[in-house]
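Shown here is one chain on its own, the form predicted alone, set out as structure tokens.
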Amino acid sequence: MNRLGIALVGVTLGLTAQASAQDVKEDFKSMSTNQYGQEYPMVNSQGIVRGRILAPGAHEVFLQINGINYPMTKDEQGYWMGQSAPLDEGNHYYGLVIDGANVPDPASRFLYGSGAECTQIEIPAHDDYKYALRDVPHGQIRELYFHSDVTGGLRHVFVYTPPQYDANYTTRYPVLYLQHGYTENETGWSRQGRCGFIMDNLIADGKSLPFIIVMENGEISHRADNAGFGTLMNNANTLFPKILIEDVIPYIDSHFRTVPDAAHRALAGLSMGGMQTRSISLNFPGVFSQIGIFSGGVISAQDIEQHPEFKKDNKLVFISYGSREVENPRGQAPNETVSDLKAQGLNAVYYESPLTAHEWQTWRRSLYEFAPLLFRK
């Protein structure tokens, strides 16, 4: 199951079976998402989605959620509405299919995700909290671009700055990089993962030290290059570990109060940056002391035993997955992969999202278990 796949693929994250309308409860309200002003699409406490568009020379209209096409039906007035089964907590991405043609939904706001501008909405989660805009201080997420001398051309990078970066300039910071997953971009962490509100929550909360975090595109290979999957991930696992090494750390630490050394720099990512983030971490030792995948495979006994440096350097383990996904794990499954490196001497730790799949819903909360881990003596 993977909803960042060419496509948004058809995986039912709640029950598969439309909800039937005696059986749903009328409390919709208009979604966190939605664009200023507009009523539509809204949810209920089911996590049912309504939505609602004017299309009177439509002749078909699809609801489409994780690529679920649910039916809608036109009104007198040229208003198509339908609604889907109950869904998932957390971030899904969606939109309409208008007589064939796939199309965001305009009453949303815009993003880029699954290879694509697209809409998003929001199903209210017991543990928002994680993730809310809340009332305490915040850090900034600033949008850099750079030269590489990798490629030749201009890099975009986000960067997250802590709420006190610009109260004190003798202070210096420890640094995350943070990786997306395959058809996303380095957008992805700061709208649909939420990481800069992730982390003023904890900071506030005294459940996690202030640290850097940086976002960079992992796919090297636009979307606009034509490149297929093959090439996208080839560059990703050859191109992308000399862009971040010989390019980005360094333009980090020169242009950012760091502390540049390895005990202060961390590398995560999910799925595709979860795979970077293993291969990375063991083949060019000596540049990441801690590392987190979420739902992009494990590192195992059998790399520990051929890469012995990586034990030597590396102070942290972290493995995630939603519940979801290891219902029918492939192989060993992760958390007693986990239980194998605690027994070789790692500091090793694994967390299960439960009843996400592969989802940002699962990968806002392994950020959130993670954050709290690092840089701790």
Contents of the next structure:
2 protein chains.
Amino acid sequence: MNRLGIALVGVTLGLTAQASAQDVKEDFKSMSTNQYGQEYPMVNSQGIVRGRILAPGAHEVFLQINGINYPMTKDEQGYWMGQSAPLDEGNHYYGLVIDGANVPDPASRFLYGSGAECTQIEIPAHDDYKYALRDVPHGQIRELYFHSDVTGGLRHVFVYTPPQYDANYTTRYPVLYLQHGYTENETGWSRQGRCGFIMDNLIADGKSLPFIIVMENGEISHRADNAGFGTLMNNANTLFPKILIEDVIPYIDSHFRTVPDAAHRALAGLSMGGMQTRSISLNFPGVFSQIGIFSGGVISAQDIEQHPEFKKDNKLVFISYGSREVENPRGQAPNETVSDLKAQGLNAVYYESPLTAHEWQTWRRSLYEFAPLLFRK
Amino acid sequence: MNRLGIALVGVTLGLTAQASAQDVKEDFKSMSTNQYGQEYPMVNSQGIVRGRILAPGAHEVFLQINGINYPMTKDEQGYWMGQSAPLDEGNHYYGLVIDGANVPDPASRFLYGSGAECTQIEIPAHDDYKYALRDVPHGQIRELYFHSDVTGGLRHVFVYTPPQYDANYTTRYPVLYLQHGYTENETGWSRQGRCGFIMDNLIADGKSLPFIIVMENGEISHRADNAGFGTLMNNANTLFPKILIEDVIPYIDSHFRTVPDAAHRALAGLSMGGMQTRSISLNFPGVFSQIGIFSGGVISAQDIEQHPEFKKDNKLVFISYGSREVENPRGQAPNETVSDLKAQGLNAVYYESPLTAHEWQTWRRSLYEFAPLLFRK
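Having gone through the form predicted alone, I am curious about the other one (the form predicted in complex with another copy of the chain); can you provide its structure?
All chains and molecules follow, beginning with the one already shown.
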């Protein structure tokens, strides 16, 4: 899996696959990600997805999941049906190809990912209690717009406040700044990532301290200007740290009841957001004291040598990957790098999500493991 | 336009229309509702929409807007192009029909309406400054989940807090409870309705007092159980008032800095939400003192006679319609009914949105006129 975090390159490849009909368990249920009242798409206990679309005049229709095309066949009423191979647990990109047109399945719900609002499906997971919507006290997801001096325009930011935030007006909270990946935006962590539900559950179960989470757009431009890859990367590497440190943190510290110091400020991100976390924490010492890098590289022993202030300030380095991402590491395996950091005296933690790849299930689980470690020292 | 608020019955009709090519101005621009970086769909200064989709294997493709099918034609590369007749200003439901399959246009953005998440387009309006995203101080749109004793489950509610809400912790605010229409949900007013931007603009321009807005789901069930129309109407008429009065208002009053009395509490809604507003304000006196009914009927002189407490408590009755809805009234024209209320001594106001029908542009304008009148007495 490449480190630039191009998670979904398969979407553009349009590979075609045959799903085997043998041994398919007929225990299909409507998916949790369906639009209200829609029977299809369905999923069975093996993670096989079965989709349906009415397209009486069509000649060739595919179910497309994570860039793989699964053939569909038409019945007498004009409904096309098709099914996938077994899929990993968690969130997957999903759509239809109708006579060559790539379109969303109108029966499925929409989220922003892979560079666009698109349909996504959710394969039930053995550990979906971590991010389930439970009848416990809930925090709020707040949508903000505010002026940025750096860009001269408005920033669009989502903020999670914990359940008791409005219960009294004296308690102050630490803050986690939490970043999405390449081709995603500021909506990703609260929607696909379900970070609000993860935090509500952890807090209700006494596993995490309550804290504020701030989610910015690390691609800056919203891809609105059709910026090329170079511009995007320059924005992500150069402009984003400036916006974060000069605009976002001061705004949050003056509009929320934060503890406005590095000891109570963490930074984490997935994929490109993890790379941004690494770069910002090394190059801007004294802003954040605890960091998480999910599927986005590592802090190495050499990094520590080159940035001595990092070690002085840092209280937590959390590194995670999906197990399918690190089966064949190109260089040092990330768990070995983390061992090196520990040997240097850092509070370094490695987590590996079982049987998942460069995808949201890895990152939901990463947050679930990371949050309980935060703001303990 | 029927009073049950079935705004979009045309969507299911699939009517086909020919757009005239004559006198089409070639000043097309990408629509504001496009996905990031998408050139099409486009709109010109006459409100004509031009759509495009790559579907090389397709045989018949239509652009579908508000239930009307506009034919598209294919070029050598397999792109289909088509254009609509001139459309009214504001928000319209939009999609494609590809060889008989009704699908969203993947180039356009998604909102919940007409019973599903779907694509919608925005025809530029002469008065879109009312709901534009401006660089002024912004309130927050907050997403909440909380336990309902009435249903035994969770309620999903959006709350607008005005710009200065978190600036000090002593100011208390009045509350407007604001309801969507049939086949819409609790997301409608902050997304299609743009109520946050409308309020931010009114407050920045000194035209409205700041207040909190609460947006609940008036269909209760999220249509999840494929409830029939009877169940939906029963929920809307019987269960919704109970949830609103027994669960939502107490929750809001205990979790936000409200002024918790009828003098500082208003209720308004569009279409079905307007009918709910009428029914609740007549049958539950002493809860709300100011009401707005947008394209959802009227309070009549007979209503006042039958509910004498209404007149005693009420400080504002605001009634509005789109001009295209009231061109041929079946009974008394709503402006005449409002005149009757004034003659009875009520503070009654009528507003008619020029050249719009049973659609969001009418309701955005209605809120823009209604909000400045609220909480003045």
